[in-house]
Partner chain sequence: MNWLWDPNARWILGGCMLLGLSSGVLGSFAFLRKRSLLGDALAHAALPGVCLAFIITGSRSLGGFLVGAALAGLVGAACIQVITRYSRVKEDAALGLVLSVFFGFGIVLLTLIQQSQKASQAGLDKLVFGQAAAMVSGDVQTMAICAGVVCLATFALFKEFKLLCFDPGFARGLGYPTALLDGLLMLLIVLAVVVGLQAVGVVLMAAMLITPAAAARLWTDRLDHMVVFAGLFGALSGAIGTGLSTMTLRMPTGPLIVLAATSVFAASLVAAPRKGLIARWVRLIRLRRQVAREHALRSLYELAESRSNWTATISVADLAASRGNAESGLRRVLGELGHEGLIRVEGGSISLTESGLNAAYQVARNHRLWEMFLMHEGQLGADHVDRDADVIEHLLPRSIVEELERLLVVHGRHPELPPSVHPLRSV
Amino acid sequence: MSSAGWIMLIGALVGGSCALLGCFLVLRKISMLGDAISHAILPGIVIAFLMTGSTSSFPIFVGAIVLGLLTAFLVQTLARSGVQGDAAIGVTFTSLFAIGVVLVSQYAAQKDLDLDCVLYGEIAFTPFDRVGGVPRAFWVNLALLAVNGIVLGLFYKQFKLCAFDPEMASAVGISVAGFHYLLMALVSITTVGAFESVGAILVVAMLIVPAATAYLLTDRLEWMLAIAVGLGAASSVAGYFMARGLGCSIAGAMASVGGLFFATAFLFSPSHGVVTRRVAQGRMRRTVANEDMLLWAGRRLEIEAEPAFDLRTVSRGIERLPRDTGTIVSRMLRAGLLMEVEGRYRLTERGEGRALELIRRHRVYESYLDELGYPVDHLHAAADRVEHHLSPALTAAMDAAVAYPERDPQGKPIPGSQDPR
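Structure block, one chain, which must be in the form predicted alone:
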């Protein structure tokens, strides 16, 4: 495999292993604790290096795990002592990280352990450090992905319950604190494994951004885990080509692509996207306006001998400005629900049918609320608030629940599927 292939593969492994853990950090609303650990384990790495004189994986992992657990413990202790949660994280990780920076600059800068390596990493060099013809970073990150996957698979139910309902988890005998520290240990060793690939700073993006993006795209944990891993891998592959095209840092480009994925999900997520919600809200406003006019016109058929009306009359009837009413009328004309005759408007046959359906929905809901004991003088206002959200199936179910009444609580006839007149 070429160096480019190894770089993308190693990046994908880093993104996948970080994303698995990041999902639970995001769900538990402790994302910044992952940031804290990724920085605070630096003194553990340096101390392990100074004690052993080696940069081999085992002592480095031990030092990272110890400092990672210490960070989680200190944050928890400070929070329980009255320090605000974000302040506890900030104080702990900045203090420990500063200690690590001092130790690196004073004792390890000339011994193959420098700040540039630790903070920024350089994934472009990983293909050259090989074991058995395969880059060492590949084996390390593959092992981390496997360990994270196995641990989360074995204790999936426990991690899931601790993330969504820690009180329930504690009540059924699950050690919430134990699984919290297990998660922190996994975050610590995963961060160390990613150091030489993306560095301590950029690993935070790999840890949080894919998970946060997946959170916007689905409401199921299983899908969230799968999407996060896929996004982590996609960020690595796309980031490599972006870096090659722009001539910039590969790890930085990978994190930037992850940020672009997040921004896209933030704007266009089917359920949480800002643009998607705005479009849905606009569509709902138009639907409400259209249905209000049809309801007004349908009720007018019941009480007025002359079904035609002009723009001013309908504007007063639906209590909207003439300009807005003109827009609604134009939509109704285009939809074939209204027709214009000598400057006046009236419902088409199709429009009358739709108006009767809406009247029936409104009055069935009033009858249902009346059956539940809702005050009669509040029925109309309550139905006005909800009627635009009732589906035909729900209307039919409510109609059956109140034994198919012919009149609503005010004595007005409830249209059937066809105009009863």
Second form
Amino acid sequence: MSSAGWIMLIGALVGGSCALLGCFLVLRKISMLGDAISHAILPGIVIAFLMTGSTSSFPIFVGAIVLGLLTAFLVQTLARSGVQGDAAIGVTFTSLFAIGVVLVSQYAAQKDLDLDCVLYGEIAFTPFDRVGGVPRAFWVNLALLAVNGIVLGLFYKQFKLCAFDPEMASAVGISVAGFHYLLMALVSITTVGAFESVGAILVVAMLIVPAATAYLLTDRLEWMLAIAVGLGAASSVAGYFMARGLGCSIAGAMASVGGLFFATAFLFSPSHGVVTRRVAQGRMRRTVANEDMLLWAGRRLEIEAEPAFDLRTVSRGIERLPRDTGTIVSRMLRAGLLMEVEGRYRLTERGEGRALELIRRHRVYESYLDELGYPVDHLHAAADRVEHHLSPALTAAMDAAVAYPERDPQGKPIPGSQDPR
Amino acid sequence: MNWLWDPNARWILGGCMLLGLSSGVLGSFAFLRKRSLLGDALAHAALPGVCLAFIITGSRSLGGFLVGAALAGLVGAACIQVITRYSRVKEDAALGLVLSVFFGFGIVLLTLIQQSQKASQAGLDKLVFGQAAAMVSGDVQTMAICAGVVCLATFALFKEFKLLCFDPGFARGLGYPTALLDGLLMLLIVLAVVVGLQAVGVVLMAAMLITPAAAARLWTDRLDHMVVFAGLFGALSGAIGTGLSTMTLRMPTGPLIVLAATSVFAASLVAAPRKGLIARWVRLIRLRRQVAREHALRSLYELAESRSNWTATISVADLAASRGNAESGLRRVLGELGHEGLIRVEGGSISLTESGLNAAYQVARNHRLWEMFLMHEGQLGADHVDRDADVIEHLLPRSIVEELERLLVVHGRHPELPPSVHPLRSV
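Please supply the coordinates for the form predicted together with its partner chain, as a counterpart to the form predicted alone shown previously.
To see the whole picture, the full complex is given below, headed by that same chain.
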């Protein structure tokens, strides 16, 4: 495979295994602890490196795990001895990171250790260090992804419960602290694997950004994990192309692409997007306006035969500004619910059908509330709000519950109300 | 201390102390707003701003960096606000998101600048970790202005910021423009961050905002004192870090300043009055000793009571058996009580002196009052009462006991007290 292919593959593996853990960090609201660990394991790596003299060895993972768990432990200990939680994280990771930087600067000249390499990583170099024709980084990150997948798979139920309801988890006998530290250990080793590719600082982008994006796209943990892994891999690949196009840092480009994915989900997520929700609100507002107009016109049907009205009457009737009324009327003309006859407006046959259906909903709901003992003089206001949200099935069910009355509590007829038997 | 005579070193020292001072002062407010990590995010977010400023102005001037970093920081802060407000992503994830994405974008810009090979780009990548040694007098003057602005603004708006930190809802109720004040606070934090970029860099800047403030919080419960302490701790860390790095070759200044701040924090954590570990440990030991003493007194009283003889001699073995602990554990507390003249110890047997009986009576009375209260008022099972009473009697202040006693009398539930001391005199 070409080295570009290997880079993308390794990037995708890193993105995938980080995103997998990131989901649990985001759900447990400890994202910044992930950030802290990714910084704080630096001295562990440096010490292990100085002792063994190689970057590929098992001791580096041990050093990282020790420092990662130490970070989690220090944060918890400080928080327990009265230091505010966010400050405890800040003090711990900056101190450990500073120790790491001092160590690197002291010994960098003697050993082959470059601060820039540890901090930014350089995924472009990973394909050159090969084991059996395959880049070493590929094996390492594949193994890390497998470890994360196996551990999370084995204890999926426990991690899930700890993420959503820690009190419940400890009540049923799950060691919440134990799984917390297990997660922290996984974050530590995964961060080491990611170091070579994206460096200490941008690991947090791989951990948090895809997970937070997936959090906006689904309400199910299984899907969140799958989407996050997919996004992590996708932002690595897209980041590579962006970096090649611009000639900039690959790691930085990966983080930037991840940010773009998040921004897109933030705006356009089907369920939680800001724009999506705005659009849905606008649609709802138009539906309500249309239905209010239909209801008003439908009630006129009960007073006069073939009623027709001008804009001013409609405007006064539905209590909206003439300009808004014009918009509503032209919308309904287009929908074929209204027709224009000699400068006045009349309901079409379809419009009448819709209006009667709405009136039926309104009055059935009033009857139902009346049956519940709700004050009669409050029925109309309540029904006026709820009528837009009642489905035909629910209306039929309520109609059955009040035994198919012919008239509503105010004595007005309920259209189409009859016992189906 | 020869290095102090070098004018350049003095500029650096001055700059680092100014940095510590301004970030300590502002860190206090960030700390109390529970936004310590916001400083971290803003510091990282400053990187793309600085790079953009460099691309636009084409020169490495602190003034340009300041504007760029301030704008980027404000955009970052706004992003965090918008994300937490309009989506279900929580603040921690929003911080991590903004921090990493902005920083990643900054790295992209940085590599683009490096690639375009402008001669003056040297030093821009030093912003990530800072390079105090590269500071010149002009930089320090700009830093001094920033630090001055920060301190003046804090002084002028002290009351407003105080209210914002402790009760933002009340501040809004009083008609303070809380959103504006919050924004101003963030702007000031960005200023402090920019001051720190030169010396410690974006990554470790968070420490300068968090650590001195966290240390100061351990020393006092008053905001005005805390701000002063934090400023002093920050300046002290700056001085120590610079001094150490100048004296030891090749040690980078930024991390040393951070480690100096951590040492100040660690020392405070151990030695601070009332909140320090030593102070708490001493309190715990004292409480334990008092508990042991009162247990012993009450047991002696109850043993004497059960023998209907207030001057009875009680063997240490009996006392230990009634408390359910070993004789050896009682030795210290018995020694203390004997020293105070509350008991007489002769061989293996103990008797209460008159003042000892008085003290023992008070303890036993306290205990039984509380026991009665829990049984009658607390709706607790009678079998749970003694354990609770054993713990709480030592924490019960006298005034509450008197109030309890009064209440019990009012309700006609005054417990049967053991015979008062007065008839004993006739025994």
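Given the structure is predicted, the values throughout are model-derived calculations rather than measurements. Under this definition, the rigid core comprises the largest set of C-alpha atoms superposing within 1.5 Å between the forms. Positions refer to the first chain, counted from 1.
A.B. asks: I47: with the rigid core matched between the two forms, does its Cα shift 2 Å or more?
C.D. replies: After core superposition, the displacement of the I47 C-alpha between the two forms reaches the 2 Å mark, so yes.
A.B. asks: When the rigid core is used for the superposition, does A88 move between the two forms (threshold: C-alpha shift of 2 Å or more)?
C.D. replies: After core superposition, the displacement of the A88 C-alpha between the two forms reaches the 2 Å mark, so yes.
A.B. asks: After fitting the rigid core, is the C-alpha of L9 off by 2 Å or more between the two forms?
C.D. replies: Comparing the forms between the two forms, which are aligned on their rigid core, L9 does not shift its C-alpha by 2 Å or more.
A.B. asks: V376: how far does its C-alpha move between the two forms, core aligned, in angstrom?
C.D. replies: Its alpha carbon moves by 2.4 Å.
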